[in-house]
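Shown here is one chain on its own, the form predicted on its own, set out as structure tokens.
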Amino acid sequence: MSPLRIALLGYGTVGSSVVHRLTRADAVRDLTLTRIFDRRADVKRRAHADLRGVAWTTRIEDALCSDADVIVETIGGLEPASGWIQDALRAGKSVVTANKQVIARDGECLLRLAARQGRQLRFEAAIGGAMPIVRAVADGLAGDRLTRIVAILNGTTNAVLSRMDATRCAIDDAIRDAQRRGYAEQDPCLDLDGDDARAKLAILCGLAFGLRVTPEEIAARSAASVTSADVEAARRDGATIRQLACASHDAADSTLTAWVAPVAVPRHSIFGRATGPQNAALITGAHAGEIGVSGAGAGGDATAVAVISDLLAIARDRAAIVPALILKPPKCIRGFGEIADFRIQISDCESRMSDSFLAEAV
């Protein structure tokens, strides 16, 4: 069978690591990239010369209406990402996207757009990074009855709050370091904040539990006020804080609690130990139990590992169909409940929260 022809949209930090790992000389030989598209493609294909048989466009349709069998989307936001995405689908490529908003919100109507056109659509690199949580919790647990995740599912949040646990630095001086690693954009706004990884975990929702959700339903509390005295505080009761993203469904009454925010977390757990951009995961079963996973959450480097093991998922099975999710929404979300604050140790919460995963989570 002839390679797979690839063309991306978007030559940013993710794009840029995507083309770097198709066009090496070790490069996957089943993956050939044909056509890339970026608004500055001028600019940019003359400091990359040495990339021969690629063709440069700054015109979406020569991406759309080329010879390309599928289409990598690296532009990221919702629009026009979201429209090309349905253009290409319908033009018979399959699709493999980094863009988690679009998948949190329109992803349940893309995946059945793609299986009426019989392509796949993949978006592993949508979460985590090279974590493989997207596969771990549709394919390889689907065998269970998921009823809990809790994760730490932005990087540049944990490269900020473990660099501040590890130099005792401010918040602000933590953010420079992790812009100057390439961890954290010029505005990390988004991922302080929590949006990024509401939008992930509502994905995540959508693929555990069979629920639809939107990102603005998951409650948020920001990171950007952790101070250098709250680490400190947390350091001294054998804790480092970190961002959450935890969800947990009781299917008996349907009702989802969800929540993203900072919380002081054990220094021995799954949590605690990961530090810098990596990202970790806690998935319980009914049946399986608690089973773990973890890795590099930010980054082009990461998110292009997930990009090229969607794109090798594709060549290797050109016929599949990825089933399309049938959502349904929760009768109740619930956000916070008893958690008052990321100062509550997740170790002490027992007692006081009888009514919260959150003390049994690490």
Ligand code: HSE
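Go ahead and give the structure of the form predicted in complex with this ligand, now that the form predicted on its own is out.
Nothing else is written out below except the one chain.
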């Protein structure tokens, strides 16, 4: 079988790591990068003159109409990325994307389009960086009836909060450090305010519970106002503050409870132990109970692992069908206001909303 030909859209943090994996000495067999689209291709091409056999372009049509089998989208943002994914599928390409905003808003339609076209749309990189949570929920645990997901889904906020805890620095210093390391979104408010985690949680609600939920329907409290004093108070309690994303589904009355917020978690829990850009998730099923996954949740190299894994899945079985999502809206979505008790049981420990945020949230 000839290698899978790949055209990349966007040579940023994730895109450049994907290129690195596809072209360097330990390049992945069966995958060949043929084209890179980037608005600044002329400048970037000069800095990467050693990339042989790869055509750079500033014209999106050159990538979408090329002989590539798969388009890898690492541009981010809703538009034009969503339109280009549609164009790629219509042109008979499979698509691998890291774009949580697009999948949260348009994933259902795009998966249907992919199935109609006999092509694949894969998006492991949209959630959790290298932590394989999309496959865990959609495939590995498909045999269970999932009832709850509690997770750290934003690596930047985790890096900020864990640095505040480790170095006792102020939040602004910790944010600058995360930006320097290349974890943050272009607008870091998307990380700290919870918008990034809400998009990822909305996708997980579709995969885990079959529910159509928009990110805006998920309640959120920002982590931007966490202070050194909050972190110290949590420490005195044997806890540390993390941004948790939580969704639980009561199928009997079709009620979803979903929120993203800074929460005091026990230091020894899976969440307290997640430091830097790590993500972690506890997924609860009616039959298997609690399953945990954790690992590098942001950064170019970690996210490129998820992209390459999706590419390899396509290379292994080019005719595979990624099942369309059949979603329905829940009858009722609850956030903070309607929850009487903010405590959540996590395995053998109990987590609680840190007091200052609890006061604001109710």
